[in-house]
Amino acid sequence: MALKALDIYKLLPKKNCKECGDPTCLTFAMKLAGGKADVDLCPYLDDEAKAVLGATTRPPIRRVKIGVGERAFGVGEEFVLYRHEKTFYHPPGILFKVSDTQSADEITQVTIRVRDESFTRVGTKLQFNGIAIENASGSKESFARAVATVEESADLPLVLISENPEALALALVQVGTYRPLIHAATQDNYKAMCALAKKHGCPMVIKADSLEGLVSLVKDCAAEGIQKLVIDVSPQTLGDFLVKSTAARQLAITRKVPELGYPVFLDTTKTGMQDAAIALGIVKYASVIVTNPLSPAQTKAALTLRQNIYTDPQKPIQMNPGLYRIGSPGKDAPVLMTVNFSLTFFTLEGYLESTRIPCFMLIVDTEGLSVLTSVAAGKLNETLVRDSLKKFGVENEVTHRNLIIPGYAAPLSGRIEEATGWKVMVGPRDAAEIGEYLYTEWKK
C-alpha cells in the first residue's frame, strides 16, 4: 500500500536543506505521497530508505517513453482504475502495422500517411503515433530492409516486432539511436533481448501467457538491469484481453503486485474484430496499440474516442479568452460575445464561417462552463464582459458599440449595457440560427 505523507516524512533526513527544491522535508514528503516528486531528488537518503520509498511513492504504472524528437510519446504513469476517480493522463500510442513481406512502396505509403495525416477537433491536432514493423518473413535481412525503408520516409516512433534477437540486432543498426520499442522478450529469449535493450537504450515489451509469467519476467529483466518495460498479456480473444488487462491494472494500482505496474501492449491484428479491439484497448487499458492501417472513417472514430477518454472529466476543455477574427473583419464588423467552453466556441465558429460574414468573436473566461451554466452559476456577468472588452481592446477594433450576446445570456443584457456603455443585441439561443440572425438583424 502507498505510504502517507507523515509515514514518508519519518524516513526522510529532516534536514530541511532545500536541495530537493522544496522548502521543508514535510513539503517534499507530501509531494512524494502524491506521486509528484522523485525520491532521487533527496541527496541524503540511504539505499534502504530509497528502496522503501521508491516502491511506494512512484506512480503505480511506470512511465515509458517511445522514440525521440517531437513525435516521441510517453505512456503509463497512471494512478486510477476508473477515469472519473481522477483522470487518465497519457493517451495510448496508436501505430500502423507493416510487414517485411510488403514491398518498399507499400511500406512507404503507410509511413507517409502516418507522418502527414492529421485532423483538428476542438482545437487539438489528432494524429497517429508511429509505425510497427513485423518480421513476418523470418528473414533478418528483409526485416532490416523494411526498417530502413520506414526510416527513409519519416522520423517516427517505431515498434520492432520479432522474437529473434539476431533479426532485431540487425534492424537496430538502422534505428537504435531513435529508441524504438522492441517486441518481445519471452522466458526463452529474455537475456539476449535485455542485452539489446541495454545496448541501445530501448524500451522493451515482455510477453507471457499469464500474469504470473509476466511477474516472473519483470523480475528476470530487472536482474538484467532493464526496467523500461511494456507488458503484453498475450490475449487469445478480446474477452481475454479485458480480463487480463483489468486485473493487471487493478493489481498495479493497489500496489498488491507492483511488478505489473507497466504500460500494456495490444496488437489488435491478433485478436480479430479490429475496430472493437481498438476501442477496448483505448478504454481498458492499452498504452501501445498496433493496428492495420485504418480507413478515414475508422481513423476519426479511433482518434476521437482516444481524445474523449483522455480528456479530464473534471475539467471542461477550454479556449483561451481573447478576441478572435472570423475572416478579415473591418471596423464595421459585428462583435459576438460568448464563453470559453470549447464546444461552444467551435460550434459558433463553424456557423459563423459558413455565413461568410467577417466578424469578431469575444471569448470571455467562464472557466470552461457553457453559456447557460455560467449564467446560472454567476460566472458570466456584466463585470466580466466589461473587463474583457477593455482587456482585449475591442473598442479599438470597431467604430460601433454594438455587442451581440448569446440568447441564453438575455437576462444580463440590461446590466451589460449599464456596465459597458455598449448597446446589447440578444442573439439566438441556437448557434445554427446565427447566420439568419446576422443577415436579418445586423445588416438591416
Given for the second form:
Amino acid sequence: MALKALDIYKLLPKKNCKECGDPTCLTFAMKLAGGKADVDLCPYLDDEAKAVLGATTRPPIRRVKIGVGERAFGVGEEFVLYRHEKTFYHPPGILFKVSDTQSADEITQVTIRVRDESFTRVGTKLQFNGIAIENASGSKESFARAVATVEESADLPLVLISENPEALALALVQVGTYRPLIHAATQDNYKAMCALAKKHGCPMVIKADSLEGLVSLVKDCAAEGIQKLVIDVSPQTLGDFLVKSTAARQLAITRKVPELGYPVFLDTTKTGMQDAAIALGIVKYASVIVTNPLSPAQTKAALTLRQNIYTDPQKPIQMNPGLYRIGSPGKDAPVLMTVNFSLTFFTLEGYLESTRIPCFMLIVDTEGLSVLTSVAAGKLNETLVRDSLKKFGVENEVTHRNLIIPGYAAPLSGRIEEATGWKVMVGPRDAAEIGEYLYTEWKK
Amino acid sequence: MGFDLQFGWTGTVSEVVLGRTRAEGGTRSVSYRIGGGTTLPFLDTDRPSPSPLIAFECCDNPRIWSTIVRDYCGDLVNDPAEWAKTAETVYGADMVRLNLTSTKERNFSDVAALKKTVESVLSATTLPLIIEGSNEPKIDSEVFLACGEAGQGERLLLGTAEASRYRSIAAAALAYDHSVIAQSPIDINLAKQLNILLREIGVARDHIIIDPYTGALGYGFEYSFSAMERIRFSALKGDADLAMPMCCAPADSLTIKEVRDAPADARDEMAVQWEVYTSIAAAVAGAEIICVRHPRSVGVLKEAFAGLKSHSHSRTAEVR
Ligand code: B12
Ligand code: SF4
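Same protein, the form predicted together with its partner chain this time rather than the form predicted on its own?
Complete assembly follows, chain above in first position.
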C-alpha cells in the first residue's frame, strides 16, 4: 500500500538540508508519496526507515541511468501498463551492436554513425543512443580492444556484453567510469558481476529464463548491495518476450512483485526478426533495445514509432500561436495561415524554407489539432482567424491584405473573407506543392 | 503460480467468419474464423494465438494508386484478376482486398463492369475477399448491391461503412449475407456508436469488423495505437458493442513525406518499413486483419506474426 506524504515525513530525518534536491523534507516526502523520487536520494535515512519506505515509495519501475555526459539516457520510472492511462515517460534507448570479431574499421564506422547521425521530426532530434559491444570472440584481450576502439571515436553510452567477468573486468579498466551497462549477471556468475558493478558503479543486466529466476537474482544482487539493475527475460520467441515483459510490467506497477520493478532489456539480434522485435520492444515495455545497425528506412520507421508511442496521446505536441517569419519577409511578403499542431507547422515550415521565398506564417490556436481535424471539429473558424490577425498585429507587418489558407480549409474561405476583410487565397491541400503555388499564384 | 498474467477479463471478442469454402456453400479454398480472443493479443498462453490475417490491397483502376506500388508491380496493376492471383500465389497473402477505385472517376456509372471485375477476381483467387466499394452516396446503393450479388455465398467483407454513410452497404450485406467494415475516425465512442447504428438496422455483431482508422506512423499513429488498445479492453471488459475484431489499413503510409521524399533506390524499402512497423504495433494493439499495399510487406509480416504467436508451439493448419 502506498503511504501518505505525512506518514512518510514522520520517517524522514527532518534536517531540511536540501541534499535530496528538494527544498525541505516535507516536499521530498510529497514526491516520495507520488512515486516521483527514490529514497536513496536522502543520505541521512536510517536503515529501518529505508526498509519501510524503499519498497512502497520508489517508482514502481526504478530509474536507471546509462552512460555519462550529453548522450547519457535514463530509463525506467514508468507508472502504467497502457499509455492511454497516463503516458510513457522514458523512451527506450536503441543501441547498435558490434562484435569483437569485427575489424577496428568496421567498429569505428558503426560508432561514428551512432555518434553523428540524426534526423529531426516535429522539431525533435531523433537519434540512436549508443553501442553494444559483444564478446563473441571469447578472448578478453579482443574484447578490451574492441571496447577501446569504440571509446576512441565517441563518448556514447555502452552496453558491454559478456558473461565472462574477467573479460568485463579488463574492459571496465578503460570505460568503467563512463557507467556502461554490463550484460549479464546470471545465477552462475552474479557474485563476480556484482563485484564489478560495485567497483565501477555501473548498472548491470541480470538474465534468467523465467521471471522467478529473475526475482531470485534480484534478491541475490540486493544482498551484494547492487540495485541499479536492468532485466533480461531471455526470450525464446517474440511471443515469449511479449508475455514475459507484460507480466513483469504488470507485477511491477501493481507492486505485487516489486523485485520485477526494473527496466527491461531486449537483444533483438537474437530473435531472427529485427524489425518485428524492435517494433514490439518499443510498444511493449523494452527500455534498452540492442539491434544490428539499421538501414535508413528501418532507422526512420523505428525512431518514428518510438517518438509516437512516447508522445502523450492526450496532448498533441503544440506550437505557440503567433506570427512566424521564414527568412526576412518584407511588407509585401505572403502571409500563410495554418494551425498550431506541431506536425503541421514543421511540415509546412520545411517546404516553405525550401522555396526560398521570405514569408510570414500565421499560426492560429486550434489547440494542437491538424488542419483537417480542426476543420472537421469546428475549431478552425473565421472568428479565430480574425482574432489571430488582430492579436498578432499582422496588419502592421504587411501592406497588402491577402491571406493564403490551407487547401483543406477551403470551405471556410468565404466566411473568413467576410469576417476579416482580407482577400482569401486558397492554397494547395498538400504543403509539398506550396513552392509551385507561390511561384505561380503569388508572384503573378 | 503467482507470475502468470492476471487481468480478470470477462468479455470475449466476437467471432467473424471470412469467406466460404465449397463445403460451406462458397468457392474459397479456405475460410477464416477470427476473433474469439479472451485476453490481449498474443498473451493467451493456454492455446495458440491466432495469427493476424494479411490482406493484400489491389484495385481496378490504378490511376489513383501509389506510384511506388505501380512501379513495383508493373503491368499487373492493370489486371485486377491477375494481380489478386499473384497476391495469393506469389506474395503469399491470406486475403485480397479489392478496391473499386474505378468508382472514383468522374461520372462513373458502369456498375455492370464492377460486377464483372468482382467475379473475375473471385475466380482468379481462392482466397476470401474484402471488397472496397464506392465512396459516393449517389452510387453507393447500386455499387454495393452489385458487389454483394457477385459474391453471393462467399461471405465477403464489404467496406467501408461510416457514420454518415452506412445504409447502402448494410443493405447489401444483409441481402447477400456478407460482413462489413465499420470505420470511425480514431475514436472509441464513435466506433461504438456506429456499431450500434449497424446493429439497429439489422447487421449482426458477428458480421462487423471495426476499423478504428489507422493514422500513418508519424501522422496520427500515436492516436490509432491507443484507440485500438482501448477498443480491445472494452471488448474484454464485456462491452458487446465494441467486441468485434479490428482491422488496420496503414494505407496513408504510402503518401507521407518520409516515403515520398525517399531516394528512388530506397523508396520501396521505406514504404515496406512504414507498413511493417505500423502493422506490427497495430497487431499487438489488437488488429486481426492487416491490409497492406506493398507486396514485400506481406512476407515480412507473415514471419513476424509467426514469431509473435508462438510461445514455442507450431502453426496449426485449419484452426484459425
Ligand atoms: C491524427 C488524427 C486525429 C487526431 C488528432 C490529431 C491532431 N493533433 O490533429 C484525433 C484522434 C484527436 C482526431 C480527432 C478527430 N478527427 Co481526425 N484525423 C487524424 C488523421 C489520421 C491525421 C491528421 C494529421 O495528423 N495529419 C497530418 C497534418 C500534418 O496534416 P494537416 O494539418 O492537414 O497539414 C497538411 C495540409 O493541410 C497542408 N497544410 C497545412 N497547413 C497549410 C497551410 C497552407 C497555407 C497550405 C497551402 C497548406 C497547408 O500541409 C500539411 C501536409 O500536407 C486524419 C486522417 C488523415 N489521413 O489526414 C483524421 C481526420 C482528419 N480526422 C477526421 C475527423 C472527422 C476527426 C473528428 C472530428 C472525429 C470526431 N467527430 O470526433 C475528431 C475531431 C477532434 C476533436 N473533436 O477534438 C476526419 C476529417 C474528415 C473530413 N474530411 O473533414 C479525418 C480525415 C479522418 C477520416 N477520414 O475520417 N483526428
Ligand atoms: S536530504 Fe533528507 S534530510 Fe535533507 S532535506 Fe532531503 S529528506 Fe530532508
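Positions refer to the first chain, counted from 1. Throughout, rigid core stands for the largest set of C-alpha atoms superposing within 1.5 Å between the two forms. Keep in mind the model is a prediction, meaning the values are calculated, not measured.
- Answer yes if the CA of residue 168 moves 2 Å or more between these two forms after aligning the rigid core, and no otherwise. No, residue 168 moves less than 2 Å.
- So, does residue 80 move by 2 Å or more at the CA between these two forms, with the core held fixed? False for residue 80: its C-alpha shift is below 2 Å.
- Is residue 68 among the residues whose Cα moves by 2 Å or more between these two forms after superposition of the rigid core? No; that C-alpha moves by less than 2 Å between these two forms.
- Message: Please give the CA displacement of residue 433 between these two forms, in Å, after core superposition.
- Response: For residue 433, the C-alpha ends up 6.4 Å from its position in the other form.
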